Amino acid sequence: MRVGILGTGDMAAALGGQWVRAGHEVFVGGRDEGRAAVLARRIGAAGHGTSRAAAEFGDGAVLCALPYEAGAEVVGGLEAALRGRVLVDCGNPLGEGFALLTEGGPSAAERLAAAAPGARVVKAFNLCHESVWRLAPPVFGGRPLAVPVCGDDEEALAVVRELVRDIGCVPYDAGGLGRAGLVEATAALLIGLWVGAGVDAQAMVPPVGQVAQG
């Protein structure tokens, strides 16, 4: 699969590196082409260049690994290049004190969809720190990491499920793109507990067999 990456930060490096190892062709694009070149060499990407070049390359999928503040603006400027593309949003709209910057409004993923209405946006990969995505594979206590995936286009969801499985994780269908805000809010809660309070947030969730049905 040809995967374009918008961004040159830690998430771009972690996920892009995993997909290169899985055999995908990855192209790193950035507003700073020098940084894109450095990252491409580091992960063994097929190429590097501008954000537009990455969007045009990614006929399999395009990963948006940009800061929340820049995401909609950059994606909006690439609207034509992203038309019909599967656009994967892995970002979290978090501010000081792990506050959710989108509270009361559209989610970060929905803002990307509004900025590039021809793109097929899927929310995924936002619940964990980049160090987790570098693990090969991310398995804890013998159980592969689960990745919630939100989107409205079944073909796009199938593509993202493949990308999830290719790094050794299990995709969980979390509903349509309208539920992406719930996943982003979950990230704000979990990151605040993990980083801010230093507690094991996973301990909040009982095993599925212990959850009452009805």
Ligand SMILES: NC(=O)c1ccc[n+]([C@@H]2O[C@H](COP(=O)([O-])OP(=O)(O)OC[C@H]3O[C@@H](n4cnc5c(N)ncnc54)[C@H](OP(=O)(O)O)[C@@H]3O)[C@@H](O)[C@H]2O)c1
Second form
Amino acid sequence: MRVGILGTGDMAAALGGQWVRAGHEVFVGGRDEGRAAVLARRIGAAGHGTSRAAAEFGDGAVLCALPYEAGAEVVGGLEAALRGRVLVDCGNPLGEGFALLTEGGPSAAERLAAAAPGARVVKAFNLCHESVWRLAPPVFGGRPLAVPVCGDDEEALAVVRELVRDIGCVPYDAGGLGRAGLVEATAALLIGLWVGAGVDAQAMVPPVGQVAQG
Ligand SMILES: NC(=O)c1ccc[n+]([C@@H]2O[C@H](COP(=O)([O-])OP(=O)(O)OC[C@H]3O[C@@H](n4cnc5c(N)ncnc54)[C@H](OP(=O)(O)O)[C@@H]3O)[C@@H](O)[C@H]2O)c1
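Next up, the form predicted together with this ligand, please; the one we just looked at was the form predicted on its own.
In what comes next, the whole complex appears, and the chain from above leads the way.
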């Protein structure tokens, strides 16, 4: 499929590189076209240019790989180009001390959806560090990484599940876009534990067979 990427940073490189390897046509778009060109060359993308060009190119999906603070404004400016597009939001609205910047308000994903009401927003890929998304494939202890996806549009969800499987992961349906805030809050919690406390956050979670047993 044709995938446009908004952003030229770490997540754009990690996920864009995986999707190129999976056989997709990837177009890197950024406010700095020079950086877009460098990244496109590095990952073997089909093209590079402005964010608008990436939004127009991505008739399969468009990845928003921008800081939370910039996402809604950039996406809002591309509203017309993003109409009908599957817009994948990997953003984490985190501030100082792993604080959730959206506390008490709409999630980052919902803010993107409000900024570009015609786009079909799906939350995914925000829980893990970019180095994890570079692994080919991200498998730990023989188990492929599970990726929660949240969205309201079944067709868009099907596209994102495919993009998840393409990098060797397993999609987990985590509900509608209204639940994206829970995934963002989970990222705040996990990153605080992994990075802030330096502990193994995975150890908090029992195997599914044990979850409801007394
Ligand atoms: N890095 C991770 O491990 C990771 C993991 C999970 C989720 N995330 C989330 O993924 C998103 C992207 O993270 P990243 O690590 O890829 O960030 P990054 O490496 O800092 O790249 C950010 C990109 O956004 C662009 N940008 C910044 N401000 C902008 C603005 N006002 N207008 C237009 N473009 C702007 C930057 O352009 P310039 O180069 O021109 O500044 C750059 O291309 C963030 O929301 C982050 O929370 C990151």
